[in-house]
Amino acid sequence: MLSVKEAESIVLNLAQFPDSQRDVETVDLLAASGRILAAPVTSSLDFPYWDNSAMDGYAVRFADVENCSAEKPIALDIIEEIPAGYQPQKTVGSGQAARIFTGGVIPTGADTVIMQEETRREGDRIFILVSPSKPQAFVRQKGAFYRSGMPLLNPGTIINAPEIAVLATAQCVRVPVYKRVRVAIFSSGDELISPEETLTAGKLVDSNQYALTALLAQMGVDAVRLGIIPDNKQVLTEAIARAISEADLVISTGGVSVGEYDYIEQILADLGGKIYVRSVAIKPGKPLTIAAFKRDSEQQAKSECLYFGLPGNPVSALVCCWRFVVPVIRKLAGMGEENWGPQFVQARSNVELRSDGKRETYVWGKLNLVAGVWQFEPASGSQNSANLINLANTTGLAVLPAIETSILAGELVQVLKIS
């Protein structure tokens, strides 16, 4: 039985980070939301593009009005209005302003920018009232964000909201992103029914299709729901070859512990799978089967398929997927390298945890950021992998290492955060 720092370490070792060829796509600018941004991205533009106006006010040069106070204003005459949007026709000489507005393009000539609160306005004729600190004051200078030329955005971004400003911005209305990656699931045993179905005595509602599928589509995963497979041999074995020819990444959950229906890793062995992880000591989560499949590259958007084989109960698949399979999927996504692990942050846990210390236990409960410093409180009732009731609202998994039966309250625990 492996660690799950080992176990961790050999599903990121397997999963291969996308061809700069064979994986990428060019869409346009709003299909590239909740993508990963493929190549790096610059532009021939400055930004701000050109000196322009932080307030609404009066353009003016320094020079006339360095000296100026309420008790010795400088009048200059107001030459022109520049609102947004609007190229300056005339040049700011000594003794002159041009009235702008916040946006607006600095006029030739001048240099500073005064707000129009210090300022008394007679006719067009302009009272300057206070002296500015110094030149430039509230002009934004052209380049001053961003130089034409230079990286903005760098290959394994993530691109949301800010980062489509930024796209736009720089006009690049078609973005480079890395292919979604493809997960096939599938659910397998007799006892399953699907949420549409009439529960009948010794029948399971399936919950682990539909909740791993809602969490791959938060992440933005291309996934192919097949259904509740009977724990049929054959069956099985159809299923699971037609998954990992049409998908980087199969997620199935039952079917791997000892029973005598459990026929999910003869199978992976028989379609020539290397298996590389048979169990490991988590729990909930102890019977996790990982394997990888090799695929001719020519024909695969990715060369090899990783399959992982999760626990049937609803809160071990997801402890799984969430420790395991998540942080594999960022690497096959593109992610930079500094977001492809498990993130975890310090705790002040409300209340003791207790674990048998036999295995790493995870314990699921509410991640709180409270006065700057995280808190834990564990959901109430049963942490039973069967329980899947008081897993709601869950946002985090504290960890008791394998040797530690108790974490008291007050103390601090490592916890996974999974929103």
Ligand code: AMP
Contents of the next structure:
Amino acid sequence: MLSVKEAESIVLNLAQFPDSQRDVETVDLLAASGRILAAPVTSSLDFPYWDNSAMDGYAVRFADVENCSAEKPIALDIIEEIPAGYQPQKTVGSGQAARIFTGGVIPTGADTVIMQEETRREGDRIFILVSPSKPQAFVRQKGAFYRSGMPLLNPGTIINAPEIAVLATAQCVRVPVYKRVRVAIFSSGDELISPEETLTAGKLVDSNQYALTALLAQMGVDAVRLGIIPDNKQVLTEAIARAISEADLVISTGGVSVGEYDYIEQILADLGGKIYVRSVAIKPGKPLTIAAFKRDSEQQAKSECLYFGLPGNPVSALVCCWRFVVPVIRKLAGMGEENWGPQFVQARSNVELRSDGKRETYVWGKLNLVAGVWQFEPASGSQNSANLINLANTTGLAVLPAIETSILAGELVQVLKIS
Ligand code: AMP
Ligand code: MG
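Go ahead and give the structure of the form predicted together with adenosine monophosphate (AMP), now that the form predicted alone is out.
All chains and molecules follow, beginning with the one already shown.
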């Protein structure tokens, strides 16, 4: 049985980072939202594009107004009006000013903006009442925020609203992103029915496939659901063969324990998969099968398909997915290494947390930030891997290391953030 850390490093080593040619596609700007940038972006434009005004006011020559005051105002002739979006037509000479509005282009000759509130207007003349602090005051200088040709965004960047703004500003309307990770998912078990089927004696609704598909969708994964596969060797073999031929990663739940009907591991081996993980010292979740299949590396696919056979118990399946599958998907998707791993915070537990001390134990519950301190409150009711009901509203999993049997109320505990 492997430790959680050992299993994690095995799977992260198996996961292939996307190829900078084969695994890249170019999409329109808005379609890039939520995707991962696959190539460096630079722009041939400076930003700001032009020297422009940060205020509504008057564009002047600093030398004309550096010594003025309310008692000794300087009068200038207004030669032009420059709203935003307008190309100035005149040069501001000594003794002259241009009326300018926020975003307006600074005219030639002017080097400083005086804000409107520090002036008094009389017809076509403007009296400057306060001397500017320095030349270039209230001028947003061309290239001050970004110089053309410099790196703008790096590969691995997750493209969210701020990055969309940057790309739009740089007029990068076709964006190179990594292809979506293709994941096939199915549930195995003769007892399973789908949520809309009529429940008959002994049956159980397949919640795993829905929970995991929802989790994958939140990660921007291209998920193919293969449905419920019965505990039948032949049918399971066909489903698994199809899944590994179509996807970069396969997730199944159920059938990885030691029972008579748990066929998955045997089938993976029969199909030529190399089994890397059989069980992990994690609770919930011990029976966890992880395998890799070599493929002919044709143009479209990664040279290996990873298979995660998760336990059937709903809480075990989700915990294993959060702990092992999510980091792997982040790597396969092309995120920067700093984003792969699970995010842990130190939190104070509000009650004693217990474990049998044999396996690394994950207690589900709520993570709250109270006056700057993370607090963990375990879900009330049974912490049983089949109890998916009290899993609702979970935002954190407190981790009791394998040797630890108790964390006292008020003590610090590592908590895996899951939302
Ligand atoms: P197994 O890993 O196949 O032995 O399943 C362990 C437990 O999880 C059994 O009680 C199953 O009924 C339950 N289970 C298996 N698959 C699912 C599923 N897809 N959704 C909900 N519960 C499941
Ligand atoms: Mg089963």
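Keep in mind the model is a prediction, meaning the values are calculated, not measured. Superpose the two forms; the largest set of C-alphas matching within 1.5 Å is the rigid core. Residue numbers count along the first chain shown, from 1.
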At a 2 Å cut-off on C-alpha positions, does Thr42 qualify as shifted between the two forms after fitting the rigid core? no
With the core lined up, does the C-alpha of Leu369 move 2 Å or more between the two forms? yes
